[in-house]
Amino acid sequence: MSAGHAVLNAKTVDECIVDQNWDQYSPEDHDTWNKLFSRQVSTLKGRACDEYFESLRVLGLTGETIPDFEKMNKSLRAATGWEVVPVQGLIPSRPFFSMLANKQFPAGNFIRKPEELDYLEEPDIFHDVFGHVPLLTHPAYADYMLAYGRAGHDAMENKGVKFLARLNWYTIEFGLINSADGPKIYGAGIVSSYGEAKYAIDNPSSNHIGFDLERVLRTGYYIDDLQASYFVVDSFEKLFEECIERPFVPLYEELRDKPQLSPFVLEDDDNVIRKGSGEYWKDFPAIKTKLK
């Protein structure tokens, strides 16, 4: 999960932003960051897209210590004008969208405990910074995130937040992108996950489906296990074009009366890049009835 999976309340942007308090991280905290960083960079080789590794280089992110946002933002602002702002965890939808619409990415200022290396329900600094922030140095991806934030306020006024949440889930969090060697990882939820990074590419259980905006907006998702299907974009430029050329608000009205689609079922008109075996997720009866 990311800071984008937020609850609704009346907090303002200023009320959500806190101090990072970088000097208060303990040696154990920095060691946890180093272990997570080193393990994940190794895991992503051959699995994550070239754009991610190039963005990691542009950002100058290393595993030595937890990043100091003030220092890291110098590279990020120089690349695309974005910056990272520290928050305590999940934040409300309205300030979240406002931050993105102003080129601010909210990142949790805490790091998981050593015994939580493999999974943490609430997004911490490793998920948010290692997973989300590097690609914000990529102009086309940064433009997509900006457009997503701007679409958020219209979604809140037109009962479309659930549709944007699905778009977030299947692109920003769990998206794949085409390459000469087949689909690669770019979504932060996979990039920052030791287990899912290997599963999404190596395990034949999951479906890989060519990205289609309406299909994604209609497809429910679950948050507590490895995914049954991943949507594959051709490029970040193409993702931006496909999601911006069609106004969202009319789509909300159009899709509201259509049935929800399932990530466990391939549709007849899906562009199936890989038909998964379903071996991992075939016995998920409870999840299949609780899609968002």
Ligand code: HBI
Contents of the next structure:
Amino acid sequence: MSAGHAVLNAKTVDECIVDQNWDQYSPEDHDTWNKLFSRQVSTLKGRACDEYFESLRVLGLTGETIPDFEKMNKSLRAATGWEVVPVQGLIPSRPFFSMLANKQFPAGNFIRKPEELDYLEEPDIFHDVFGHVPLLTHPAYADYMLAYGRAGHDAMENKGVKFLARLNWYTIEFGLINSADGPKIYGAGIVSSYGEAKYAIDNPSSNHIGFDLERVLRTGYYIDDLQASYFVVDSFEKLFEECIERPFVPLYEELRDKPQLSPFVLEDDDNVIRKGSGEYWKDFPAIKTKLK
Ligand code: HBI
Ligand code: FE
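Show the form predicted in complex with 7,8-dihydrobiopterin, please, because up to now only the form predicted on its own has appeared in this conversation.
Let's see the whole complex now, leading with the same chain.
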């Protein structure tokens, strides 16, 4: 299977969709999926939320072979009406938001090479299907993803994509959720990452901050490193209520002139669940790449 490549010149949803070509995956591809899946399921034990493991069961996802989207979609549609649609890789924001607003999750159809096991530039089928797709079987989380997609077009018309990308980053990609024994992982970027799954929970470096919509919309991030702060929601229902009750467009106007906040610095009104030691990033050069 050829490596993925962004189709950022595509305009319409149809231009982004490809066949999964499940029969073209090589034995090496299936073996890579199997290795990633088995290692990550054991890494997530005790670190990911119960809802995530329940969603793997609902989807019937196992490590044997790369999932066939058509088969997987039967369980996903039955759970929440969502479906996974194969794309070549990252797609432009407009078709991306349109697909989410249509309960379609665009998943890369390629898998990383064995030598890329621990990090790759672009989301592959493991990041998308093991990371993002399972929780789409959870009704409240699926509703949040639908609302996120619907907010996308308004954001594009009102210079709000930067804010929505931060919301995406600190919930869909790197979110934590409270549980009886502390914050647990649900964000796809951590769920699908061997190193970050351990760092986010076990390593005392990072801050765990109670989710607050305005704080998240103003907080920048680095795309190429572990997080200095993670935001913790109480439940997916609460995340949905907090993010969907307030109209976003006026919020973009209100926040546009306020200074960007840093994930490296706690604010006085942060609901600090865990103050990080900062050990991990203490040697960061003073100016790393600009926070997004
Ligand atoms: N394309 N395939 C794919 N997957 C994503 O998660 C994705 C994308 N394009 C745009 C995008 N995410 C983000 O820029 C938006 O969340 C803002
Ligand atoms: Fe992702």
